[in-house]
Structures are given as C-alpha cells and as structure tokens.
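Below sits a lone chain in structure tokens, taken as the form predicted on its own.
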Amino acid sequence: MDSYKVAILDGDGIGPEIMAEATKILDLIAERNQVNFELLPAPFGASAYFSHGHSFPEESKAICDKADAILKGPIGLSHEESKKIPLDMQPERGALLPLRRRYNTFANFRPVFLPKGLAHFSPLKPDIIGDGIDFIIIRELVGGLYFGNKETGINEDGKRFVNESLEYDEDQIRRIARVAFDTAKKRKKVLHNIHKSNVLKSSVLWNEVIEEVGVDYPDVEVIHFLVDAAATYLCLNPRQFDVMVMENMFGDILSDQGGGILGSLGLMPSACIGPKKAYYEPSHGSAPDIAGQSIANPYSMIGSVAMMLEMSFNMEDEAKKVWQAMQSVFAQGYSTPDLSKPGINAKMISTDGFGDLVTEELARL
C-alpha cells in the first residue's frame, strides 16, 4: 500500500471549514485506492501567531519538511485585526512568503475554468463566455518585486521613503518558461507571454529568455501581450487564452482577475510547485467576515486536492473524477450563499452540505 504524508495547514477565517471538506475527499480516495494519506495538522497564519507566537512556527516547518505534499488553507485577517500582529509577522510576510522561499515553489498554476453550464456565476455576458472558458495562468512565484530587497526609512529631506527592488536573473526566468512551454505543448500549443517591456527592463530580459527557450519548442506559438492589454482582453475575449505565463506581481493581479471572470475566487484552486515539494491552496483569502457561518463554498479547497492528486501523487484519474463530482453538484442546481447573486435560482446548502454532496457524487464515479 502506498502511503503519503500530507501537511494540513488549516489557516485562518474560513480555512478550517473548507479544509474539513477537502479531507473528506482524501478519506474516500484513500479507502477505494488502498492508499494511506497520513494527515499532519500544522499551525500556520494569524491563528498560529496567536497560539504559538509565530505565523510559521518551527514545529510547522518540521511537519512540512517531512511531508510529501502540503495542503494549505487561506490565511489572513481583516485590516483592523491584522494591526494586532507585528508587521513582519503578519501572515503573508511571516508565513506565506517564507513557505514559498523554503521550498522554492517557483511555479504557480492557477486554472481559470468555467464550463457553459456554470456561466450564471460569471459577470460576463453569455456571448463572451460562449461554450465556456478554460485557460491556465502560470506565475513565477519566488522572484520579482515580492522577494527583492526592501528598505524603509527617512531620507535627507526628512521624508519617509520606501525602496523595493524587482529582481530576476535569467535562470529564474528560464525555469518558469520551460514549465509554461511544457504545459502549452500538452494543451493547445499556444503560449501568451505577459510582460511590460515598454517600461520595465526586467520585462525586456524576461522576453529575451522566453524567446531563447522557445527555440526548443518550435510547435508552440508564442503571443506577446502587454500586461495592461491582457487585463483588458481577459474581460473582452478570455476564450483566446489557453496558457499564460508571467512574472510574480503580474500573476498575482491577473489571476485574481481570473477569479472575477468566474464570478468568485472561490472557484479557483491553485498549485505551487518546487523542485522537491509542492503546496496546494485556494487562490482566495480567508473571508473573516463569513467565518464560522458555514456558508463558504469549498470548491477551491477541494479543487486544490484534485491538483495535488494529479501533480504530486500521479492519481490523474481520481483527480478528474473530483472535478467531475464538483461540476455535477453545481449542475444539479446546488450552491452556497457566498456564491449566490440576484437572479440565480439555486438550492442553497451549507459548506459541509456541499462537501457531502461532492463526496457522494465522487463515490458513485
């Protein structure tokens, strides 16, 4: 029997609620495949700071170190609550970026998938959605402005200042480029390269390396898009995209826009892949305003499980069935209150109710 250790980072806000539904899926997959998933809970995020004095405690690092994969819930607090935590210990700076740095998870995969049957979730017009939207954003995750040198202080004129550096070297760009080209080769063989080379020299280098790597992929068409134009066309014609590759901050912003296209970041899971380890997480935040109410949809958390099954444990068939089970629940007219909007005649269920229905559908497949 195969056995895998999975670090479980519940996170903050709605994190524990949606994580509970994700682990139901793992229990079912384990039972019918004679696989053992050893789930290793570890404190992480704001809750970890208040309970352990650090948003990424040493004991959590040790658990993640020995895990075969990491399943992470959303982290963060409201703006006011965040002020109770020292700046450098707030979850994003004190936990999330160190997690990425520790395991060098340089490749972030964020699928933007909306079949025609779920078009009612999207704010876009039906003629724009057409037969459905299906593209993936590949974001470089451990370089750029987020990881460059940072300096704050008082300048010679007595004014407060901040200086943050956007840093990339060619090796960092080359490795994410290869991931993007490999992904495009498996799909429609079209890669949209997103940049800002008319202003940023970092994008000039980025484009040079993309073109160099592209020589090894003659069957993949590369289409260059300025990031601001890409943002526009994600709304006007999202179906033209299949695989998009971009640097860290561009990816952060445009992938959230992808969630807007779907109608909610609650419909966007993600995978963060490194050379030796990966973690999987919803793209959305911890939604502290609805925490504890059992109204958050666990789609993105369960979708992250599907990505983990495929990308870390080579269980592609089971991953496909997880996606199919979730789509089936939506197709039957069920939804959770956080995804509801005027005009949608959906049968409202709770967080655990959605998880139970997905588990039942998966058991039948």
Ligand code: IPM
The other form holds:
Amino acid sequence: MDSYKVAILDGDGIGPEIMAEATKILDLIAERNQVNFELLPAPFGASAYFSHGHSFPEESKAICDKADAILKGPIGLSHEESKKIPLDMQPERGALLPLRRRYNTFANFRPVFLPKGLAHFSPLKPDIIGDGIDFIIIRELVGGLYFGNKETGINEDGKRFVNESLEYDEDQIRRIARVAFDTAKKRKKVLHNIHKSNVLKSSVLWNEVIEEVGVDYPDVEVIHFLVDAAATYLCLNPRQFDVMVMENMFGDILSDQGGGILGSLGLMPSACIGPKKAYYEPSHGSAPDIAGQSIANPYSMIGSVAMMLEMSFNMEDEAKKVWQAMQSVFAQGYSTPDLSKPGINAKMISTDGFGDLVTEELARL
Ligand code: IPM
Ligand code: MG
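What would the structure be for the form predicted together with the named molecule, rather than the form predicted on its own?
And the full complex, kicking off with our chain again.
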C-alpha cells in the first residue's frame, strides 16, 4: 500500500473549519484507492504565534520537512488583531513567506474556473461568461518585490524613506517560463505574458527571457500583454485568456481579480510547487469576520486537495472527480451563506453540510 505523509496546517480564522472538510475528502480517496494518507497536523499562522510563540514553529518546520506534500489553510488576523503580534512574526511575514522560501515554491498555479453551473456567483454579465471561463494564472512566487532587498530609514533631508526592490535573475525567470510554456502546451497553446516593460526594467528582462524560452516551444503562441491592460480585459473579455504568466506582485493582484470574476475568493484554490516540495492552499485570507460560524464554503480548500492529488500524487482521475463532485453539489442548487448574494435562490447549507454532500457525491463517482 502506498503511504504518503501530508502536513496539515489549519491556519487561522476559517482555516480549521474548511480544513476539516478537505480531510474528509482525503479519507474517502485513501479508502477506495488503497493508499494511506498519514495526516500530520502542525501549528502555523497567528494561532501558532499565540500557542507556540512563533508563527512557523520549529516543530512545524520539521513536520513539513518530512511530509510528501503540505496542505495549508488560510492565515492572518484582522488589521486590529494583527497589531498584537510583532511585525516580523505576523503570519504573512513570519510564516507564509518563510514557508515559500524554505521550499522554494516558485511556481504558483491559480486556476480561475467558472463553469456554467457556477455562473450565477459571478458579477459578470452572461454574454461575457458565455459557455464558461477557464484560465490559469501562473504566478512566480519566490522573487520580485516580495523577496527583494528592503531598506527603511531617514534620508539626508531628514525624511523617512523606504526602498524595496523588484529583483529577478534570468534563471528565476527561465524556470517559471518553462512551467508556463509546459502548461500552455498541454492546454490551448496560447500563453499570455503579463508585464510592464514600458516602465519597469525588470519586465524588459522578463520579456527577453520569455522570448528565449519560447524558442523551444514553437507550437505555443506568446501574446505580450501589459499588466494594466490585462486587468481591464479580465473584466471585459476573460475568455481570451488560457494560461497567463507573471511576476509575483502582478500575480498577487490579478489572481484576486480572478476571484472577483468568479464572484468570490472562496472559489480560488492554488498549488505552490518547488523543486522538491509542494504545498497547496486557498488563495484567500482567513476571513476572521465569519470564522467559527460554519458559513464559509470549503471549495477553495477542497479544490486545493484536488490539485494536490493531481500534482503531488499522480491521481489525476480522482482529482477530476473531486472537481466534478463540487460542481454537482452547486448544480443541485446548494450554496453556503458566504457565497450567497441577493437574488440567488440557493438551498443554504453549512460548511460541513457542503463537505458532506461533496463527499457523498464523490463516493458515487
Ligand atoms: C496570496 C496572499 C499572500 C500574498 C499574503 C497573505 C502574504 O495574498 O497568497 O495571494 O500576498 O502572496
Ligand atoms: Mg493575494
């Protein structure tokens, strides 16, 4: 029997609630495939800071080090609550970025998937949605402004100043470019390269390397697109996109816009892949305002499980079935309060109600 160790990082806010639903799915998959998922819970995020004095404690690092894959819930506190934690220990800087850096998870996959059955959640008009929207944002995750040199201080004029640099070398760009081209090759063979080369030199180098790598992929068409224009066209005509590649900060912003297209960040799972280790997480935050009420939809967490099954454990068929099971629960008219909007006539269920229905549906597939 194959056995895999999966580190489980519940995180903060709604994290534990949605993670509980994700592990139900894993239990079912394990049982019917004769595999063993050894789940290894590890404290992470603001909750870990309060219980262990560190938002990414040593014991959690050790668990993640030995895991075959990491499943991570959202982290973070409200703006006010965050102030109770020293700046460098706040979960974004103290846990999430160190996790990305530790495992060099440079390739972040963020699918923006809106099949017709989910169209009612989207704020876009039916003629823009057409038969559905399905593209993937590939975000470079361990470079750029997030990890560049940072300096703060007082300048010669006695003014406070800050200097944060957007840093990439050609190897960092080349490896994410390869991931993007490989992905485009498996899909519609069109790659939108998102940049700002009319202003940023980082984008000039980025585009050069994209062109160089493109030589090895003659069957993939590259379309260069300015990031600001991309933001506009994600609203006006998102169906033109299939695979989009971009640097870290652009990817952070446009992937949230992807959530906007779907109608909720709650519909955005993601995969963060490094050379030796991968972790999977919802793209959204911990939603402290609705935590503990069992109203958050676990779609992004369960979708992250699907991505883990496919990308870490070669279980592509099961991954497809997990997506299918979730679509089918929505198609039967169910929803959770966090996704509901006035005018949506849904049968309202709780977080665990949704997880149970998806599990039942999956058992039938
Ligand atoms: C994301 C999040 C993180 C990021 C935050 C929580 C640091 O917004 O994964 O998109 O900016 O990368
Ligand atoms: Mg973000």
